[in-house]
Each structure stands twice: as C-alpha cells, then as structure tokens.
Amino acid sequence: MIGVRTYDRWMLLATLTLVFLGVLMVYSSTSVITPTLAKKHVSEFHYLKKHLFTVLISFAAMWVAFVFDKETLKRLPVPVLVVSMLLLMLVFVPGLGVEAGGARRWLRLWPSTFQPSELVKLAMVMYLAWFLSSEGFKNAVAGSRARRMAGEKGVDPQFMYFLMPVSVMLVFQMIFLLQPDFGAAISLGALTVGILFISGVKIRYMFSLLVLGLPAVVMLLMKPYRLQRVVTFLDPWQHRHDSGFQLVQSFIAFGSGGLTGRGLGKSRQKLDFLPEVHTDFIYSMVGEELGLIVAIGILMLFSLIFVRGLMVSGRWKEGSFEYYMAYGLSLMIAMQALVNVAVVTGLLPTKGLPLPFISYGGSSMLVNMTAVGLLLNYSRSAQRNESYIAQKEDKFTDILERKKAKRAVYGRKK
C-alpha cells in the first residue's frame, strides 16, 4: 500500500498564487482614478469587483472540471466544438456582438462580455485529443509505417487523417480573420501544430503546412495596420510618440522597477502613461511595482504548471485521450503566457493577449481555470491508477514470498 495525493498540489498551488497576484495587480492598476477612468465614471473598486466576480465563477468552473466524469468528457469534444463555432459566429449578429477598436470579437453577456476565441482554443484541444486517440487515426499511422517498410506507393492514409484536423483549424482561422483577429488565428495554428507534433504525424506534412501557409501570412501582414506593428516592433523607439508608445512605456515600466520594484501600488506608468495596463500589459506593471525577482517568479510558476502538466500526460497511456488532453491543456496555458510576456518585453510584435490568471479579463480566466481543473482531474485519476497497480504488484509479491517461505519449511510438493 502506498500513499498517493489525490491531485497535483503543486499545480494547484502555482495557480492559486498567480490568481492572488492577479487580484492584487488588477486592483493596483485600477485603484487610482486617472482621467481615462474618470471619463468612464467608475469608482476605484469597479474593476476589482468585476474581477473578483470573474475569479469566483472561474473557481466554480475549475471545480466542475475537477469532479467531471472523464468518460463523459470523451463524448463532449464535437458538441463543444460546434458550440464554440456558433458562439464565434454570433459576434457578427447586431445587438449580440460587441465592436471595439474596429474588431468584433466579443459577445454581450450579463454582467460583462465573453470572447468566444478563448473557448475555441479549449474546444480545439478537446477535439484533437478525441481525434488523435481514435482507432481510425492510430490505424492510419500504423498503416503508413507498414506501407513505408514494404515500399508500397500511393496515397498515404495518414495524410488524409492529417487533413481533417487541419481543415477544422482553417475554418476557425478564417472566421478569426473576418473579425479580424490575426493573433488568435496564429495562436490556434501554433497550438494545433504543437499537438499534432507529438501524435506521430509525419514532420514533412507539418512542414508542408507551414510552407503553404507562409504566403497567406505574409499577405495578411501587408495590411497597413499590421505592417505598422511589425515596423514598430523592429524599432519601437523611433515610433515612441505614436505606434510604439505603448511598447516604449512598457520598457520604461520594467526598467524603473529594478530588482525589487518601486513597491506595491507605486507604479507611475499606470497614471495614463501605459495603455491597457490592467489587461494585456499587466506584466509590465508587475515588473515596475514588484521588480525583476517577482517577474521571474511568475515565469517559474507558469513553467511549473507546464512541467507538471507534462508529467500528468506522461502518466497516461501514450496515444490515449487523456494523454493528449493533458499535453494540449498544458501547452495552451504555457503558450498564452509565453506570448504575452514576449509581447510586453518586445520579443514579439504587439498582440492583444491577456496573461493567464493575472490579467483582467473574464473569458481568459474562465477558460484557463477550467483547463487547470481538467489537469487536476487527470492528475488525480492517473495517481489513483498508479496506486491500484502498485497495490496489485505488492499483493502479487506478497503471495510469491509466502509460497517461497512454505517451500523452505515443508519442501516442494511431489
């Protein structure tokens, strides 16, 4: 008999720490009524109250995902994918869709808004886990290997199965571009390729996909406002008074924070210098108020969640639904965190993407907390499975030892 924890407590602790830091930073970034906030006629607790409500709902979603029956979950990928598609289309319906900054990416839901693109990422992970763990895909991979060893020619059965998830991804990407949301399209593509990479799909198929998609990416980047973002990314200081203003202010925030920061609540960049400081650029304010040490600590917490998620995936049978789900959910959270940090530090062109668990934004918080709940669910089940196997092994070993003892005392039966 061995003692096994019922869930991955390190992952839960890292998540709770990030959420707590998020509550502190959201309040710190919105507690001072700047001219911008004054125009919206909000109080110092306006955003904090809404954020706390989102956190409460997200914890409820995490709990539901934690206790949800895994066998039932296997039947949900296609329905969730269809629902996410419908929600994504509803943003174009007048009265339901909310337009901001020339884009329609949100649905008007009381008491706030919801961004369906966040749900699409979770739905895509579930769909890929269901599809890649199916017998049809496994047989296609095995058949492809057998044909290659036998030297047979013709259409590779694996190629047809490769096209199916790619086609689903392309449909979603086209809808994203109609909103427009170029960043969401790229993020979904990277997530899909990342999951396909571990599934046994031939590398040349994925490389061909990247090569064929490159002209489309270049063409989309030639749009004036997207091209301006790339130019600004290459030399933000040259455009510090216009398109590079936000990124330069982010650099100033990090630089002025130093090793230990100015102190909680003492940010100067939040005083209408750094736009979107409570959402996409909240990591910059972390660096300014709490310093480099805490900023690096946040990266370590995200790394811990990712590594623990991979460990959960590794405890399930390779190629199973749970195996792909744990890997995909871990990759989804880590990728979003990595892109956000890269943007605010000038390593990637500016893209509106919140920092998981920390930024103000209900859609991201709800989806990522649900993902953590599922990971905790799979970690609990995997550990129970390991405990059961260990108990069987211990019982079998005990039987052998008792038989050996009897033979030593009474001798071998004739």
Contents of the next structure:
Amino acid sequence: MIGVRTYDRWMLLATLTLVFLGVLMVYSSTSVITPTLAKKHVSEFHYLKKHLFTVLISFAAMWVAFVFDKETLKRLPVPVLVVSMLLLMLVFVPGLGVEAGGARRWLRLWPSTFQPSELVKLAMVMYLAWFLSSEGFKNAVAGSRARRMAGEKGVDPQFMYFLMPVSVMLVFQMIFLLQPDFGAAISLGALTVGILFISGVKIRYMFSLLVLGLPAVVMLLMKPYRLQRVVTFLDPWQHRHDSGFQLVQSFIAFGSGGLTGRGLGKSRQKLDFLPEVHTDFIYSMVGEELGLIVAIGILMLFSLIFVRGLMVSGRWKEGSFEYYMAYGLSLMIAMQALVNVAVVTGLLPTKGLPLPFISYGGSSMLVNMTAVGLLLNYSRSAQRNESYIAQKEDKFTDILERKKAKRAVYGRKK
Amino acid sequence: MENRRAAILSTAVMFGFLLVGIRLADLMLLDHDVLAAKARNQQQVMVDVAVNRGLILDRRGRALAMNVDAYSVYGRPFRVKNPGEVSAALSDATGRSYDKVLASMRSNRNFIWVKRKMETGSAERLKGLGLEGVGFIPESKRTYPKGRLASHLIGFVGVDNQPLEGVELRYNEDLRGEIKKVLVSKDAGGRTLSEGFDVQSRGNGLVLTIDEGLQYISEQALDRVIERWEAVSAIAIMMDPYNGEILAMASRPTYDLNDPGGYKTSSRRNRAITDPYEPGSTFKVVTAAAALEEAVVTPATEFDVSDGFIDVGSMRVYDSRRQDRILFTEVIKTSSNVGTIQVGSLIDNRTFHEYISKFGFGSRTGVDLPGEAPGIVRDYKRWSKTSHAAISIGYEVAVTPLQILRAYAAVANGGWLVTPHVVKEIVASDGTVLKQFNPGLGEHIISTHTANTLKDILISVTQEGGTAREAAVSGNLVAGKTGTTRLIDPDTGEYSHERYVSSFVGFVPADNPRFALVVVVFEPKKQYYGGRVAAPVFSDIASQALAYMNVPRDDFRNENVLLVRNDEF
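Write the structure block of the form predicted in complex with the partner chain for the protein whose form predicted alone appears above.
So here's everything in the complex, that chain up top.
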C-alpha cells in the first residue's frame, strides 16, 4: 500500500500557488514607476522579468534536488558547508562583494547578485542532519544516558558532541556580524537551536547557549539603531515619523485592505509609502490589495508546507539523515515565513527578511525552492519504512485497547 | 523523547502562524476603519480643478480676453540621461538660456517647470523630438487679442490664472467660476498621480459696457496728444450720462496685457480712477450749481470783476482776461476766477461742502474696478480762511477724472448722480445672461431746472467768446468746461510754473447727450491751457465717436432728411 509512493502533491501545489502569487505581487509592486524606481532608470517590466528569470532558475534547481540521488546527498553536507563558507568569505573580496546600505552581504553574479547567507541556512541544515545522524553522536547520547545510570563523574561525552555544531554555528555568526548582517546571525541561531532541540540534546546544554547570547545582547545595545528598532517595535505609532515609519505604513496597508482588499494592483501604499515593498514588505501589500482572506490563505499555505514537511520527516526512521533533513528544511522555510509575517504585523522587531516564494529576491527563492525539491524527493521514497508502518499499526492497536479499557471503566457513553 | 520535542517545536511554529493570523484579523477587521482613514489621509489630497476662465467681451460682443490652448513643459531631471543635449533642445525651443536650463536639469529635484504655457505650435515641435525626461501638460492660457487696448480696465492674470488687475481681479470669482475640488491620489512624496481631470470648471463671461471702437478712438487721440505736447500722461473717459455705463476708459502711459512684466508698474496704473488731481476751473460747475440751487444768483446776476484780481486773505487771485461787469453766465463762460469766488462767497461753508459731497467728491464713485481713490475733500470745519475761495475755483480739493466726469454727467442728465460701471452683464458659458447691471439714475442732486441752466452756460463755453472754442464739434453742440491747474512742485512745495494739468470735460450732443467725456493731460510742454491742449482732444474724440455711433447732426434740418428720403422713393 505505502510501498509505491509518489511525491507529495499537496506540498508542490502549495509551493506553486505561493510562487504564482509572488509573481503577481512582484509585478504589482514594481509596475508603477515611482520616483524611487525612476531614479534607477527601470522599465515597468524590469523587476518582473528578473523575477521570472529567478523563478525559472529556481524551478530548475528544484528539479535537480527532486531527482538527486539520496545516497549521494548524504556525502554532500561537509563539502556544501565548506563551499558556503568560502562564498561567504568572498563577500569581503573587493570587486566580488557588493556593498549596499553599509553592509557587504552580496556577491556579484551575472546578471544579478547572490546572497550567500541564504545558502548558509541550507548548508547548516544539511550539516546538522549529517552530524546528528552520525553514529558517533548517537553513541554519545546513548553513552551519556548509560553514564548517568551508572553514576559516573567527569565530562559528559554528549557535551563534547554538542559543542561541535554550536561552534560551526558561531563561526558563521561571527562572519555574519562582520558583514554586518545581524538578522542572518539570529535566523541561523534560531534554526540551529531548533534542530538541536529535537535531536535530544540535554536542555541544560541548550540553556548554556544563553551565556553565549550575552555578547549578542551587548552588541545590540552598542549599536544604537538596533536598540532603536526594538524600542520602536514596542510602540511604532510613537515613532511614526522616523524609525516607526515602515511599521506604521505596513499597519496602514493591512488596515486599509480590510476583509477583501482594495483589489489587485490597487495598492496605494506601494507609492513610496511602504519601503522595500517588493521584498521585505510584500506581505503588507498583499494584505492591502487582496485582503484578509488571501493573507490568511498565505499563512495556511505556509502551514501546509510545514505540516506536509513534518509528515515527510515522519516517514523516515527517527534520527536518520533523511529525518533530520526533512524536519530541518521544513523548519527553515516555516521559520523564515513566520519571522517575515510577524515582523510586518508588528509582532517581532523590524528585520529585513524576504517572504519565501513570494518576495522578489533571487537567493532566497533559489534556496527555498531547492529545499522544497529536496522535501519532494524525500516524500517520494520508494524505500519502505518498516518502523514507520509498524509504529502506525502499534498506535492503532494501542488506541483501540485504550478505548476498550475506558469503556470498561466508564461504561458506554449515552 | 525525540518525538515529543519535535512535536513541541512544530506546535510552537504552528502557534506562531495562528498568532499572526489573529494579529491580521485585529489589524484588518477591528482597526480597519481607523487605519483606512489614516490611509486616506496620507494618500489623497484635495486639488483645485483647472479653470477655463470666462471670456471678457465688449458691449458688442467682441472678445477682449480669451483663452487659447497651450502646453506647459516640465522636466524630470532624474530621468534625463543626457542633460546637455536635452537642455540645448529646450533652450532652443523656449528661448531660455542654456546654462539656466542645464543647471535645473542637473539639480536633484523631482520636477521642474521648463516653460509655462508655451504656444501649441512650438510645443508640438518640441514634443516631436521625443526628449527623455521632458513632459507636457495641456493648459489654457489667457490671451488678450487686442494687446494694449483698454489694458488698464481689463487687467490681466498671472501664470496660474491668479488675477492681478482690472476687471480680471474685480470679477475674478465670476470669471473663475465655482471653485471645484477633486480628490486626487498622491504618493509618499506628495506628488499627485493624475494629469488633468475629467471635470473642468468653466467660468462665466463678462460683457463690458466698453465699446471697442470708442476705446480705440479715445486711445488713438491720447497717443496723439502725448506726442504733440510731450505730455507725461493723459486720461480720457467716456460715459453714458444716463446710466453710468463707461463706454471708454483710456490712460497713457499704457502696457501690453500679453506682456505685463515688460512694463513699469506706473504704466499699469489705471490713472482714471487712482490719481486724484486738483480740478481747477472744471470744478466751478459745482460752485455755480450750488449758487443756482440755493437761489442766491440767477443767470442775469451781475458781478464786478473790473479789478482783474481778488484778495483772499493773503492770497491774490487773478483772472486771465480783464473784464468789467459781467453776468453770472459769463463768469462761467469766460472762466473768471474773480467772478466765481464772488459767486461762491454767497454760500456758507457748510452748504458749499454739502453740495461738494452731493456731487460725489471725496468718496468713491463705486465703479466696479479695483484701486479706486476717493479723492480729498476736507470737512468744512477744518477749512482755513482761504479754503472756501480756493475750493470754489477748484483748488484745495483732489478729485479723480471719473468723479469730475460724473458731476458733468449729472448736469447732462438733468440732475441725477449715476454710478459709473464697466460691466454690463455676466453671462454663463452657454450664453445665458446670469446678471445684468443697471444701477439706474441714482440720487437726484440738483433740480432739472438748475441742470438745464448750467447746460446752457456750458454750451456757451464752446461758442464764440468762450474758453474752449476748440472743443466744438462740427454738426453738434458741445457743452463743457476747461480746466488748467498748476501742479505742486515736489522740490519747493509750491505751485509750479512749468508743470500743469490741462483738462476738458463735457458732453455731446448738448440737448440730448449721448456721452459725457473727460480729457485730462498731465504736464504738457509748450502749451498748457485746457482750451488749447485738452479741448482739441475732446473735439477729436467726440467727432469721431458721434460718427461711429451714428448720431445725427443737429444742423441738418429735418426737411432735408425728408427730401433725401423722397428722392429715394
């Protein structure tokens, strides 16, 4: 029954819908030549063309990821990690790196630029999946359990294994902070901690990371504009003319959209009121043009991708490479989407982050589509997952027995 | 163990999405009204609708002010890739200096006007060049087809149709029409998003009382007198004495309405109503009217002027011509200062002041033009010992040419003080008459008998032995009065011996006046007597005007006219 499995159609459908919506909204947000755009001497189709090109490339990447041999994939994490590290370093090479707004985050790449920090997320997920599924790590976890039973003292081997991925994460975060890209450092941290959390690492080790977080807080306080962002986030209306302008404009966009929106293409907020409307604040414009119904719909589509991703991971043996990959990739997409929508609705402090599949921006699109391709690849596993099926059957009989027992105790209801 | 943690994390993420969903509902449904209002507030702006100003026509419907289509050329500097080339083309087409255009094209402004209201032909040629970053907005441009004609009276508008002078200013609300506003979307920079609106406001037109032909005749005559006597300025006003309709109002120096910036401000002043002067002998009609009305004199009353001068306090006033005993009528006819002061002395200060005020001196005539001066008439309680005598011969008062004309119109029409006005009708753009101005005769200030007596005396002025033989018109009787006054020298503060004001005011035909006309010439050289300088101008204008108006000659006998008609049959 479950043996011949085809790919997850729901996940593909959700992704395609989001990408299609994204193309519409990118065109809607960039087809009006506002003075800001006019200064760049662009035509009304400039961004649409580039976006469509990105989408095309991303579909190709998705296809490659979809058909990629799963066994070969297992050997890739470390090379990918090294490559992404190198790319990230190249940003600092004059001529190759592109500086914008006081930050060096992009690589010059015909015909556009590439943001290695997006690739780093994917590389980190792959590395963690590889590391956490390794025998060494599993043994360490099992070993520490045994040691505790035996009441042995000394350094817990699990802690040493815990330190490994954490230090990789810290190296990347240091590079991010040099760019500087505070947001990317935080995102990567959250993703890493999330995956480590499900791997069964002791909670108190996780808490020890908070000590490492202290310098981050100090840095936050040292840079006044970052502190300002946090303060503004608490009461944007107080700062609506300066630091809170973006957020307030985002609220106004959502609010004027109402239930059904002003109609496709009829956003007024895109006329230079909303900053970065085609990238970071595209969700606000969706709310304004298409209303609450579509805005909620987008949330549901992201939730669908996340849930379907979790189901894919559930088909694989717990602790396996594929299990962590599927979970990690789903988490990567969902967290990025969640942070973006939470920021534009004022639930999190302002941070520039594109909305997956919808925002204009090649690097994010490419990485997220590749992630979906991998998820689809893992979903269509021809390989039987015996433990999964057995588990399911166990659960089923388990539930039946429990019900029987309940009935015996409480009697039949009604 | 692992399973539970994964479930916790997954649930947390899903809960996050739920939270955002709730927040969205809060923003988009609960706060919808407040935020939508804020959106409207910042996204929309009220803009005045473009106005097609009403036409200004003369009394026979000839256009004096109209609108033509024009293009305003603007630049968006940030879209201009090659400022040098674009600026050169713009400079050629608009005549503005290349450097200035280039400087504005290189500025970091979003929008600049290159040339407002350019004529259609050259704008089309410029359009054909397809310059990048250069745009065109169609606008309606106010033009004055007659240029300098009646410039002071019509006035003009600025580049944004803001009224600046004349009836353009006074009747702006009618010409502009209802101010319509439309709600226009704007972007964050305050730039509006529409170029032109479907709705257009059409102003109402004005039909003036002015007759273009009479205006032309008057202005030509003024040009000639300025040239002949090298005068500084000159004024002529023609008015229908029965209803106060101004038929012509001309001032020199003048200016071109299509290029008001190219002239001095002093040239743009409508001297006919803004510049009071001492009227001199023309004011004697007021003294005479008061004396007749108060019945202290009759036309046959005799006055002894044989001394040739009269002492008033420390001042000695001379006559220009030595005479013996003369009748009251001859006092005015020969413009005897000595006689007039004697006549005036028969009336007390208070009564005299009352008559001066009745004739409308010292207060505005109420003409529907901006900037009218009331003139100066001091209250009789503040008169000096010499004031009464000085005023009776037209000194120590300041009047505008329009005020003196109105006083003579009262004599012409049998004693009524009319309200001068320049607008006859306000018409809608479709031609329907919205309002007619017909103020009527006004207050009856002197009896018809007095008026007729004065009229007979004024007729004699232009007859043999009068001071203004040269004001006479062939074929019709002219009633009128000369005036010659010295201007006060600004250096010495005393009356100048070189700077005079020469004037003549009267009406024609005397028995059935078709118009009253005043001519005032300031500072003519070589000759200064009103009878020599202003009277011929009066005759010049009046004879042409009578012919233009087809007024029959009084010296043709009715039988002759009938004979001609019989011949025709």
